[in-house]
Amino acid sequence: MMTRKPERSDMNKKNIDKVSLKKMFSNNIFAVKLLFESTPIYGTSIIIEAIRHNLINFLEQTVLVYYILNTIEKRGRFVDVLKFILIFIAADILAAVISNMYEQFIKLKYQPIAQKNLKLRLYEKAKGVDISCYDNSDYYNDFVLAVSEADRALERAENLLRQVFGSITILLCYGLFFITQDILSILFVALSFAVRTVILNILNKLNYRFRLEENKLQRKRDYIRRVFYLKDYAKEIRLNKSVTRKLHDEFREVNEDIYKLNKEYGVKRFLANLSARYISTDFFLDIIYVIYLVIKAGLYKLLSFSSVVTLYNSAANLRRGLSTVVDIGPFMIETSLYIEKIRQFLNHSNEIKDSREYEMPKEPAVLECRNVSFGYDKEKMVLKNVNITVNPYEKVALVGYNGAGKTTLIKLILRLYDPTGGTILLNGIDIRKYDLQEYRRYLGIVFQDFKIFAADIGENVVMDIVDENRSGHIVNALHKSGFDDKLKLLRDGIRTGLTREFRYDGTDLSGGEAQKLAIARIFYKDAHFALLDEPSSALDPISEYQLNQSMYNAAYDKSVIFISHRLSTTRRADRIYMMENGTIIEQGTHDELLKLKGKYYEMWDAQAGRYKEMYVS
């Protein structure tokens, strides 16, 4: 439960200091492609709206003002000014209608679609990545960041389109105006452009470093927060005050770390923001530029009154356009850094490779582990030279104390991991040469830490959308697992919603009921091989006995591997493998192992008080 205090990653700091132009453009183009692939209409409308918005601003704030002042200065006719204004009013009304259509129809409809499509793409990738990725904290951090940035990634793509096409419109319109009026004025705006570029580049790198370091701390704080409101932890918290005190201490500690992080970066970010706002804008443009215009118009008579006023007012708009251009570079760099996480996640190549060299057998076949070794950490083997054989229709049991490697072996058989050494064969063929999904469909599995989803009973059995024509098969599977007594008490039957995550009238199952429901998945699935990891751990001895009888009868046409600490489950097995410290130390039938007087006998003798009377021969 207690988490290790996160350490800052110096590697991340080094990586963000060097962003190649090629990578920056590539990542930003990728983000824009994501947007257009999801909703091309929305992407196109963003461009049109950016051009419309800035073009209207230029016409109203510069062309209209200049025309009116210039007409007055040259003593032109009032009726001409009035006509010009009326034309602009009509154009403004039309622009407002277009803008409202964009905001109220196009954006509201297509933005959620774009976000949904990207998330589905991430979720689709997530369900297929190797389980080993979740053992890698760096990968998991990147995965969390990629998912959390999904919506913002598209927002960044939208903003990039607005900035690029908006700034192009501004630069073309105001650039041409300044060139025709006073080309030297552009130099004053360009000066702020250069200064602002440098400062904002520094600021965006600071923001990214801060976000990376804060993300690790936020994960820990969010975990502690969940512990206090999730139902899963409610009983433990109320019965163990020491845990609460420890969590309080850790919560205070992580908040202090976040405060220190904010304090450390706060001063730097404040100074960078202050510099970007005042040094590169107000000082260089507002003060110096006014002096320049006054001298040129007042002393040298090179500018008219209407030109001075319009140039000064338009300078702010040109500055805004150039500022947008300035922002584009750092914004693209920052966007690139986040998009890179998403691309790395989407482009991740699994170590568990797929193959279609051989077709899956149509019936139960021999499963064999030959000298199988494995370690989550390459330097520490969890399994060492394990050899087991499961013949067609055999019921084989793996027993041993916690940490013996039983569940790890099941994960290897399922190809959630591949062995570090040795080979697993099905029908004499390396399982890595079968189609991965077809191979996993060949197997049925119930883990000890199975999950019940916030869906109805039928969907939890099928693990998919329920086909009404298969309702009978679902009920039959629930009957075989011993869940039918509970099912009869539920008004909506297999349509009964489980958990109260989304439904106030949802049904919460007891531990034993949930386990029977999970086991029903095995009976529903048309699998030739069943893997049961502690299938009866949440049941009382009587229910356990009944379930074991039911499972043996129902699995007559399947090969089965049981993992159990309760030897009542294993007594009827055709063969039992006793594991210890990642190796097979004993094997045989129940009676054969009892005669050995070894580890299995010791384990059985320790549990004999519960089972001797129940299993009188």
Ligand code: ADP
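Whichever C-alpha set is largest while still superposing within 1.5 Å between the two forms counts as the rigid core. Positions refer to the first chain, counted from 1. What you see is a predicted model; the values in this text were computed from it and never measured. What changes on going to the form predicted together with the ligand:
After superposition on the rigid core, displacement of the C-alpha of Gln181 between the two forms amounts to 2 Å or more. With a cut-off of 2 Å and the rigid core superposed, Lys451 has a Cα displacement that falls short of the cut-off between the two forms. A movement of the C-alpha atom of Met463 falling short of 2 angstroms is seen between the two forms when the two forms are aligned on their rigid core.
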Second form
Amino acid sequence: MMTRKPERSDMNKKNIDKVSLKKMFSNNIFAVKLLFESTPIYGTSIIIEAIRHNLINFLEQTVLVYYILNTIEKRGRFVDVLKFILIFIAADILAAVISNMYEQFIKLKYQPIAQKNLKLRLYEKAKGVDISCYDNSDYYNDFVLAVSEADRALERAENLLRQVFGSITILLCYGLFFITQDILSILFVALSFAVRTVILNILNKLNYRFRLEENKLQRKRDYIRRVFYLKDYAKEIRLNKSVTRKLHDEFREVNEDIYKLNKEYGVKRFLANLSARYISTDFFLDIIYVIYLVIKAGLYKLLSFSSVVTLYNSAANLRRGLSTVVDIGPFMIETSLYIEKIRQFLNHSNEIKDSREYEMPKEPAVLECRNVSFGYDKEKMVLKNVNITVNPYEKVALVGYNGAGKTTLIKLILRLYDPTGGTILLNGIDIRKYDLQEYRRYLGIVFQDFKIFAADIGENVVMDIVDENRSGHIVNALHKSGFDDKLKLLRDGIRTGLTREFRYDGTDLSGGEAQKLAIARIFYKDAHFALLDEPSSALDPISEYQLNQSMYNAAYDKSVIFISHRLSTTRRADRIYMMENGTIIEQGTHDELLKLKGKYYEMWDAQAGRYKEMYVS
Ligand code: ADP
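Having seen the form predicted alone, I'd like the form predicted together with the ligand now, please.
Expanding to the full complex; the earlier chain stays at the top.
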């Protein structure tokens, strides 16, 4: 039976309604805290600037005007007016100096610092979140939104401070002035409130909903864009031109969707924008207000001439102050929705928990997977009751066709995921009871899809900034992984810059060279346990043979688990585990498995032609 998928707008509505008042306040406070934690000086200076700006406006446009008119009306002394004006000029100059200092020194310097600090915090968090988060598209969406909205979140916190402290200053100054002059005037000014609040609320929610839906489509469009311009895809595209046909279709589709979305929201946004801008303008209210003032002053003589002019003159300012107060509500709702993503991301707590119950062993120890089961999602188990043991210094191979679960098992051993059932033990102790960082330091890994970073060779081996005193260790590690031949050809040795991301003269390594470089990381790290996922897949058979020889020799002091499609590399393994559909179906040495005439034999037979002559032990 078909079930109705929830409508997008239903879901968003639910989302928006869920933002309770408490959450809205706490999210906004969180945003301001983010700003202050990044740069307290900048936060404080925004507050001072907001007060200064509004106070000086009040003094100039209201107090000064009123004083001059009142003195003239009461036939006061010209010298007093002049003195007053001179004091004002001095105050104005001082305010201009403060304002310039803020704009030219503080804002220019500290705004980028605040933005940088927040991004570093997000990247730092991203570095530590469970890898499973990347499999969850909702989480990934939130992460993308959190990073892409980071600058905007800070800008929102800045604006919030400006609005709050600006409006407090305006309300205090003009409020007092109006109360002392004519309290009824406040009613007139207050009229614009309700209208503006309602309209702005609608507008903000509409904009947010639109952006949320647009963001999903933009991600798709960005992916297609990346495929066309990133080097990673260039080769495949040239070789499989038809791939682009599909992408073109997708691109057309996503553009159409964006167009539809724009159309869907266009009229609503246009109307809401128009009303926000024009219906609640000062124009209507000014006419009513001026009539009221004239009647009160002209007919009833209840107001002086100077009060009428100054009140009329100040009404727009008070209205601005009040509408800023009104704007704060919707602004905070919208900020809260943006901040919620960042907050959720920063507060995300990992499922892979840290524990320091046991000390890590100091040398290779027994690693055992006992009845290990695992599924990326609970419905589909990718590993089912896997049992393997790796004794100290053993070289164990995992073989099997694509999708058998080999890489997944390696990921569990690395604790990128924890098993759904069963246990992985090191030295007889559940690996969850070790300190996660120490445990991962104990292991060295080369993934099938390892990455070479835009840094020099040395840094790519160390995976950190190179300590000059350890250059010898780097060269030694590169020697063990068989990278020597290439290294000798490079003028700058381990200082040779890789990739052309940051350097025009960066060196690009071949697939095999890059793989050897990645393997050198394990030797440098001096890990007790090496995990190699297809370590020689990018090599030609001769290089593969050589790498295997040197690997076996160089890894004499380590336990090793390696995954291989090519059974030529598994011949020397102490034990081979053959996997199929997430289970171990055969195990033993190469010769034992051949004698078994099972799946391993079948695989070997299919591949042997290519290698038979080469490997005569
Ligand atoms: P192998 O290394 O033997 O080729 P894998 O461990 O990569 O196999 O994959 C085992 C199964 O798990 C496959 O069916 C694969 O599609 C699935 N799988 C791998 N990674 C993920 C993931 N991140 N999310 C969901 N399924 C995955």
